[in-house]
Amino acid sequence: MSAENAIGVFDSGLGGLSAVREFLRVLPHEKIIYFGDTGRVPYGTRSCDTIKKYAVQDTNFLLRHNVKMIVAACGTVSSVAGDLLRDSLKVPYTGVVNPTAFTAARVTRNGRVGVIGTSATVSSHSYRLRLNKLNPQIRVFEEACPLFVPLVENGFIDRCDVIAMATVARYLWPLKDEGIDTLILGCTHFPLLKEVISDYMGPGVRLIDSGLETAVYAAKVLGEQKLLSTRDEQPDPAFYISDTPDSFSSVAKLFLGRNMEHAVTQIDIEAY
């Protein structure tokens, strides 16, 4: 395996681009190949068997590009299919759960940690199980926030937007009442609501961005395995999706935080 091979990143849709943004920042010399399963989004409401099937197809596609590492930038896949992928892949793999839980366990001061994510992520209790394994004294409070994804994808992310503020308050008041001091943003869409969430939760609550923590962890793994790229400059990332790319540029700009200057290719994911 060559250190110059790409890192493969996938998500159920375009939310994983918020993780790609962090990968481009943390690993500035790496080639990133991203697949967003926009034709079958969302994964969060699917059965466990369906999520596992989709995850295998997504990774099979990325492996065709000889990637040196697979990253499931999706809280749902990481929670439901993470063990399956970790056991079956012959390249390094990480989801978002383990790196994020590790950081949350390290930084909490009062041992009260909140987790927000899709219904599938919360139902799997993946973050709670991992946190309790790291530190049995930590109390974990979970809340599914199914309206956050459509909120983000429709652009309701401004900290002064009344719809965003009301939706955040509707979901997060139970966690606020529990007195948590650390909140895991367990879906890659959620960092785009970071300002709204932070304003509501207050300065005493630290938000943990799963995309950032996963990028930092991936850098650590690649370094340990001597797979970090030695390029002088970062090559252009490559983007693939499973549905029409018509609105990709505008949505991608939202998640990446910069103008989209790269082509996107539509593929038939069912072929994998």
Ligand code: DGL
Contents of the next structure:
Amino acid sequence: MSAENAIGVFDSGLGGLSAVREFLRVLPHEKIIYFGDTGRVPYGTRSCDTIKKYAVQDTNFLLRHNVKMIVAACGTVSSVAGDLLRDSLKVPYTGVVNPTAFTAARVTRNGRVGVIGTSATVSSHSYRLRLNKLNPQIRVFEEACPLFVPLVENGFIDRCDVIAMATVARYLWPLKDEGIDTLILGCTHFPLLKEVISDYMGPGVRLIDSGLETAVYAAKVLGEQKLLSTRDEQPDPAFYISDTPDSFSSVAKLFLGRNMEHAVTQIDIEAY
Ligand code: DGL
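Rather than the form predicted alone that you just supplied, could I have the structure of the form predicted together with the ligand?
Next comes the full complex, this chain leading.
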């Protein structure tokens, strides 16, 4: 395995781009190959068996590109299929749950931590189990926020967007009520709603973004395994999706701040 091979990152759709943005910043010499399963998003409302099947197909696709590491930039896949991928892959793997829970356990002051994610993520209690393994004293309050995903996929993320504001308030009031001081954005779609969420929760609540924590963790793993690239400049990332590129290109441009049209390829993920 060469250190110059790419890092493979995948998500059910656009949300993982929030992680890609952090990977490009934290690992400025790495080539990133991203797969967004835009044809089958959302994953978070599907059964565990279906999520596992999709996760295996997504990683099979990335492995065809000889990636040196696989990153599930998806809270749902990390929660439901994380063990399966970790045990079966021959390259280093990370999801978003462990690095994010680790940071939340470290920064909470009052020991009251909120977790928001998709229905599948919250039903798995993956973040709660991990947090309580790190510190059994932490009180964890979980809330599934399934409507956040279509809001993000459709670009309804502005802090003044009334639909985004109302949806955030509708889901988050119980967590606000519990007096949490730390909120895990347990789905990679959610950092794109960070401003709306932060406006609602107020300055006393620290938001933990899974993309950044995961990028920092991936850098550590690659460093330990002597797999960090030594090239001078960052190659352009490559993007693959399973639906037509139209809306992906325009929304992705918002998140990555660059024109993506030329860099996106549609693939048939069912073939993997
Ligand atoms: N971005 C995915 C996650 O982190 C989920 C969205 C979905 O497919 O439901 O959970």
